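Here we start with a single chain on its own, the form predicted on its own, put down as C-alpha cells.
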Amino acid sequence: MTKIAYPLMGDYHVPAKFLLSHILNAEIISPPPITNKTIELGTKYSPEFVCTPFKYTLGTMIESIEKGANALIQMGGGCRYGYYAEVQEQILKDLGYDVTLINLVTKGKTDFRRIVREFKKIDKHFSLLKALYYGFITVKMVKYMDTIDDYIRENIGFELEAGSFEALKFKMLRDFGKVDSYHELYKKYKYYLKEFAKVKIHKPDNCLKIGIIGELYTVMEPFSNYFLEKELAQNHIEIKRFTNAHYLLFEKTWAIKRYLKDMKPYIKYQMGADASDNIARTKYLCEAGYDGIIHIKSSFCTPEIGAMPIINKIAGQYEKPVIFFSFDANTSETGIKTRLEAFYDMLEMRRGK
C-alpha cells in the first residue's frame, strides 16, 4: 500500500491528513514534529544559500521516509520555492530514496487534471466527486481554524489561567480531525467559538499591540521563528498576523490587486511572494494604531529583502518602530529574545512619553 506524507507547517497537518485519508485508499503518515534533528538533516543535504523553508521541508521529507513513507506531497509557489519540489526530488533520488513526489503547485499554478492523474496512480478507485466533497469540508476547516487563531492571538496574552487557550485548541484540532461531514464540522466550530469566548481573560484597553508580517513559511511555522508569537503573548501583547492558509489559497489573488493600487506611491509592480502584501500591511498597521511592527523572514528570502527598505520608509513616515528578524539554522534563540526584550522596553518607553 502507498504510504503518503507531507511537510509540516503550523497546525495545517490536521486538514491535510483529514483530506488525504478521506479521498485516497492509502496510509497517511503524519510527519514527526520539527526538531533540531529535522533542521540538521535539511541543512546537511540542501544547497548552501537556499532559503530556510527548503531546508525545513527537506528535513521533514527525509524523516517521513524513515517512518515508512513512499510518496510525498509538496506544495509551493510565488517565488523560488515554486521550483523547489523538483530540486528536492533530485536530492532524495541522489540519497538513494525511491519515493514518488507529487507537487500540487508548479510555477505558481495548480493543474487539477495533473493532480487527479497522480492520485489515480496511487488509488485506481479515486473519485473526483468524493474529492470535491471532502475538499469543500477541508477548505471550511482551514477557514474555521484561521478564524479562531485570530481570536487566540488577540487574547492569549491576557488569559488568567496559563495554558487555557492552548489546551482548548488542542481539543479543537483533535475533534476537527475526526469529523465526517460538513454539518458535523460546523457544529464543532460553533461549539468551540463559544468555548474560547468563555476563557477568562484580563485585557486592559491600552495593551501593547504588535503586528507580525513577513515571509509566509517563517510566519506560519512556529518552530522556524522560535515560537515568536508565544514569546509575545507571555509579555501580555495583543498580536495581529495576516498570513494564513485561507488567505494564501483563496484571498491573495484579488487582494494583491488592491494592494498594488493602494501602494502606488511605494511600488508599481508585484514584488513576488509576500513582499507587496507586507508593504501594504505596514501602512495598515501604522494607520490602525499598532505600537510596533515585527518583520520576520528566512535567510536569503529575496522578495522580503527587497521589501525591507520600503517597509522601513513607511514606518519612519508614521514614526512607528519596526524590527527585522532573519532566521536560519544557525540563528541564536538567545539573541532573538534579547532583541525582543529591548523592543518591548522601547515600546513601553514610547507609551510612557
Second form
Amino acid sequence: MTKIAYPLMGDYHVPAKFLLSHILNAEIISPPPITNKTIELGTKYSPEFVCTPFKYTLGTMIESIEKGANALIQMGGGCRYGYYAEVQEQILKDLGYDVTLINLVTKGKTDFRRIVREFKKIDKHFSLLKALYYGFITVKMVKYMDTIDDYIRENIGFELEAGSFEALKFKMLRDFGKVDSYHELYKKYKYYLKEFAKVKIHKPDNCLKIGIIGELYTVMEPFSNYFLEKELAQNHIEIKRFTNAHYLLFEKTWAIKRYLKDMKPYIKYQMGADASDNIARTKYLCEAGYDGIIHIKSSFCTPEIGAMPIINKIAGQYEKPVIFFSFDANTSETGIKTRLEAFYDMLEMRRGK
Amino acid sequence: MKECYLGVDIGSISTKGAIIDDDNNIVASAYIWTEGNPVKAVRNLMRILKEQLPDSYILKGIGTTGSARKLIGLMLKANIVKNEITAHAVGTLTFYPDVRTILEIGGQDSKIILLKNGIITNYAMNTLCAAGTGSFLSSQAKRLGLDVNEFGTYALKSKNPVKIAARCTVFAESDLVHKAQVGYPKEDIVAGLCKSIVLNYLNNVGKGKKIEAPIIFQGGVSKNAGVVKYFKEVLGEEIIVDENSHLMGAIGIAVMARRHKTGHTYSLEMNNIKFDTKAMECTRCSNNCELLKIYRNNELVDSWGSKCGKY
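Switching conditions: you have the form predicted on its own, so give me the form predicted in complex with its partner chain.
Entire complex below, previous chain first.
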C-alpha cells in the first residue's frame, strides 16, 4: 500500500492531510514537526547555496521516508522553487531511497489531467468527483484558517492571558482536521470566530504596527524565521502579513496585474516569486500608516534580493524604517534578536517625538 | 547625598562601566578587558568603580548593554537591559544633540546609526564579516609585532599606504603577509590596514546609507588615529571623536537607567553574591536545545535557550 507524505509549512499540514486522507485510499504519514534535526538533515544532503526552504522540505522528506513513506508530494513556483521536485527526487534517489515524487506544479502550471493520472497510479479507484468535493472543502478550510490567522496576528500581542490564542488555535486546527462535510466545517469556523472574539485582549489604539513581507516560505513557516511573529507579539506589536496559502493559490494571479499597474514608477515586469508583490506591499504599508517594515527571506533567495533595493528606495521616500533579515541554517538567533530589539526601540523613539 | 547611575557595557573584547550623576557628569569610569569571562570582568569592574566613587554618592539605577547584557543584567539586578544600538544612540545624543551619523566600530561588530532631529531613523550592523572590526586590527597588530595602542600613531607616519585586499579577513591576511614579504615598509602596511578597515566598513555596513555631518566616530577602534584619518579622507567630512568615545554605550545605558529609575537603591558590592551558570542539552525532542541555567546565590533566576518554553 502506498504511504504518502507531504512537506510541512506553517499549519497547512492540517488541510493537506485532510484532503489526501479523503481522496486517496492510501496511508497518510504525518511528517514529524520541523526541528533542528530536520534542517540538519536537509543541509547535509542539499547543494550548499540552494535556498533554505529546499533544505527544510528535503529534511522533512527524509524524516517522512524514515517513518515509512514511499510517495511524496511537492509543488513548484515561479523561481528556483520550480525545480525543487526534480532536484529533490534526484537527491533522494542518489541516497538510495525508493520513492515516487508527485509534483503538483510542473513548468509553472498545474496540469490537473496529469495529477489525476498520477493519483490513479496510487489508487485505482480514485474518483475525480470526490476529489473535487473535498478539494473545495480544503480550499475553504485554508481560507478560514487564513482569515482567523489574520485576526490572531492583529491581536495576539495584546492578550491578557499569555498563550490563550495559541491554545485556542491548537483546538481549532484539531477540529478542522476532523470535519467531514462543508456544512460541518462552516459551523466550526463560525464557532471559532466567536471564540476568538471572546479572548480577552487589551489593545491600545496607538499600538505599534509592523508589516512583514518577504519570501513566502520563510514568512509562512515560523521555525524557519526563528518565530519572528511570536517575538514581535511578545513586545506588544500588531502584525500585518500578506502572504498566505490562499493568497498564493487564488488571489495572486489577479492581484499581480493590479500591483504592476500601481507600481509603474518602480517596476515594469514581474520579478519572479513574490518580489513584485512585496514591492507593492511596501508602498501600501508606507501609505497605510504602519510604523515599520520587516523584510525576511531565506539566504540566496534571488527574486527578493532583486526587490530589496527597490523596497529600500520606496521606504526612503516615505521615510519609513525597513529592516532586512536573511535566514538559513547558520543564522545567529542572538544577532536577530539584538537587531529586532533595536528596531522596535527605534520605532518607539520615533513615536515619542 | 547625590544620586548617580551606573551603566555597564559588556562587549566581546572589553567591558566598560560609567557612573553618571543627574547632570551627565561622569563620576567614575573604567575600561577593562573581558577576556572571555564577563562575570569575572564585571566583578573587577565593580571593584574599580567602587574605589573611584566618592562616598557622597548613592547609586539609584543600573543599566546593562552589550553582548552579555542579559546575563550581567540578571547578576546586577539591573533596572534596564537594552541593546547596544539604542544605548550608543542615547549616549551620543546626550552630548551631541544634533548628531546625524554615528559610526561605531567595536571588537566584534560594527554599526552605523543615522539620526535626524534626535531620533534614530535607520541603522545597520555587520552581519557575517569581521573584516571591519577591532578584533581583526588587533590580530594583525600582533602579527606585525606592534601593540594595538601604538598602531594608529604608527599608521600616521606613512605617506604612501599600500593597498590591501580587505574584502575578507582571510584574504586580507594573506595579502598582508605578501606585502610584508616583498619588502614594503611596515608603516605603509599598517596604514594600508587602517584604510582597508574604513573602506570595508563603508562598503559593508554603510552601504546605501546617506552619511551626513556631523559625524561621530566611536567604539574602541575610534581611539586609532590612523582609522580616524582615513575616515576623514574618504568621507571628506570632519569626524568627531569624543574623549569618552569608548564609554559611549555605557553612558547611554546609564542615562536610560536614570530615565527608568524605580526608586530602589543599588550597591556596587559584588563579593557576597554567588553567581553560577550551568549548561545542559535537553534531549526531550530532536531540537536538542542548549539550555543555560542561571543561579544567583544558588537560586535559579532564569534559564535560556529552550525553544518550546518548558524550561
